[in-house]
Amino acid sequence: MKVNFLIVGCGFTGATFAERIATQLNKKVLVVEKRNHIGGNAYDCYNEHGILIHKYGPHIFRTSSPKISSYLTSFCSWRPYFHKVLALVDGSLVPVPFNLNSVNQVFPKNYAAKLEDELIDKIGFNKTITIHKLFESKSPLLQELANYIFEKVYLHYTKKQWGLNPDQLSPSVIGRVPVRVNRDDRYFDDWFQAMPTQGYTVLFEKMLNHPNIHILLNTDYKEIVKESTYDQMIYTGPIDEFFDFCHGPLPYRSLEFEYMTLEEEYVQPVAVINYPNNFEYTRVSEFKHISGQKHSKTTLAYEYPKEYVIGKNIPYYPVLNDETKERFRKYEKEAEKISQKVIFAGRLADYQYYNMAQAVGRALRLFETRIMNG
């Protein structure tokens, strides 16, 4: 098959590239996807009970970029949705990220009032501070709060999620954990928070609905690459796999989901409940909160972190530390040698965690800089 661009992977990165190339450049694109569906990990579908579920765990769209929200709005309508997460801490369901409501819920009234005053005085009302910065505070009260949040909410969750102690991970992993000096129980604070009205899969179908785009599912690109003629490849898969693991495999964490459908309208008060200190699973998601679907039954997903085994399960989260970053840099140097022929982009190719909006934003930028103006 002769095309202008061969795109490996049909998640947000691959789909954005395909849509831009097809519509803006009027060039032919072949998208090759190993799985039996489009959408990558954002894929959603209706289960046997007719409930819309996210097959690879809850995917909540949010962004503070008008460019990204405007781009995707050309393919879908949105339902406003503000994600909320509770964590089971000492028998109580507490809002996370930790905020003033959380403080007042877990501590005795007088002590909570002192903590609240100290947070407002030292940090400022409606400000956000990372858990690392809170540890570094000169205030003994705030140091005590940092210890409590870390041990009760994040320490054991991190061990389950990553299979490692926090000190074995890059500081950026725990450094992202916020503490908010306000009473906002929303999990995210982005300007735009919404879910595609008809789901992600319909969004992808509309992005890819163009005569210049051809899609091959259930196909490893290596099976067809020698038979295809193309000017440039865009590769969104694992970068170590592309180079046949010549510098060793890059480690990831994987996930396994156990689904349960119950004869109840709702089971949880919010979409996601985290279990940092109890059970083998890390969280339970109830999809109807996210989709807004009306149904007499409800489906829950229990999420179990697993070791990633090449060829056995799906790589979800890169395990970032000094050693793995150095290994990735070796693969980056390999990629630079063939940068005229192959563009590496996406969560797996960049060995970096991206949310959906970040993946779209990076694809848009690379399209403009490497393809349109390259």
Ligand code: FAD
Second form
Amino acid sequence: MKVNFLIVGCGFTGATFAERIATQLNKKVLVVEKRNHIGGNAYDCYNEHGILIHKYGPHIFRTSSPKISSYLTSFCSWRPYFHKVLALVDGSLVPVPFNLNSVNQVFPKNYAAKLEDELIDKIGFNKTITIHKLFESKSPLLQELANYIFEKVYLHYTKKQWGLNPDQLSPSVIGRVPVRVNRDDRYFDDWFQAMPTQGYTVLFEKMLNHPNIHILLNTDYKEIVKESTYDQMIYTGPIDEFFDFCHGPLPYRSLEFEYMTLEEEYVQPVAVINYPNNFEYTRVSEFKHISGQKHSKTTLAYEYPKEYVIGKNIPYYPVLNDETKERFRKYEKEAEKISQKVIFAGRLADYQYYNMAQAVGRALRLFETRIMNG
Ligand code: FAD
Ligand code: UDP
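Can you swap the form predicted on its own for the form predicted together with flavin-adenine dinucleotide?
What follows is the whole complex; the chain from before opens it.
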């Protein structure tokens, strides 16, 4: 097949490139995807009970970039949705990110009042702070608080999720979930938080519905790349795999999802409950909270972290620390040598902990700089 662009992977990164190239440049694109569906990890579908589930774990859309939200708004309408997460701490469900409500819930009244005053005095009302920064506080009260939150919320969850201690990971990983000096119980504080009304897969179908875009599912690009004629490739798979692991494999963390459907309308008070200190799973998600779907039954997903084994399971999360970043830079140098022919982008090709909006934003930027004006 002769096309202008061969795109490997049909997640948010690949789909954004395909849409831009087809509609803005009127050029032909072949998207090759090894799974049997479009959407990458954001793929959703109805299960046998008719409940909309996310096959690869709960995906909540949020961004603070008007450019990204308005780009996606061309392909879907949105249902406003503020994601809430509770963590089971010593038998009680407390809001995470840990905030003033969490402080008041877990500590005796007078002590909580002191902590609240100290947080507002030393950090400032409505500010957020990472747990690492809270540890650096000179206030003994805030150091005690940091110890408490670290032990009850981060330490055991992180060990379970990554199979590593927090100090073996880049601080940016647990820094994604800060401590908040306010009563905002939402998981995210982005300006735009919403879910595509008809789900992600319908959003992808709309993005990709163009005569210039041809999609080949169930196909590893290696099976077709030699027979394909294209000017440029956009590669969104794992970068180490592209270069045959010449600098050694980049570590990833994998997951296993166990789904359970119950004859009840709702089971949990919120979409996600985290289990930092108990059980083998890290969190349980109840999809109807996220989708807003009305149904007499409900489906839950239990998330079990797993070691990633190449070729056996899915590389979900890059394991970011100084050593892995250094190894990634070696692959980045390989990528630079072939940059005229191949653009690397996405969570796996950039080896970055992107959320969906960041993946879209990166693709939009690279389209402008490397393809339109390249
Ligand atoms: P992917 O979606 O991974 O797409 C890459 C595609 O390339 C895959 O479909 C893969 O099959 C394909 N591919 C790889 N190699 C080949 C090959 N050799 N040949 C052909 N095809 C290939 N983000 C949020 O914004 N909010 C959330 O709530 C959220 N929750 C998440 C929960 C979990 C459990 C995980 C793992 C991620 C979550 N994310 C969330 C992140 C989100 O999934 C990513 O940001 C997004 O999927 C990145 O898109 P991508 O296109 O770069 O990668
Ligand atoms: N984390 C934690 N306890 C929690 C929630 C998060 O220790 O209750 C840490 C954990 O290391 C996790 C990281 O913060 O991997 C990022 O959390 P996030 O919820 O952003 O993870 P994701 O949704 O990407 O799996």
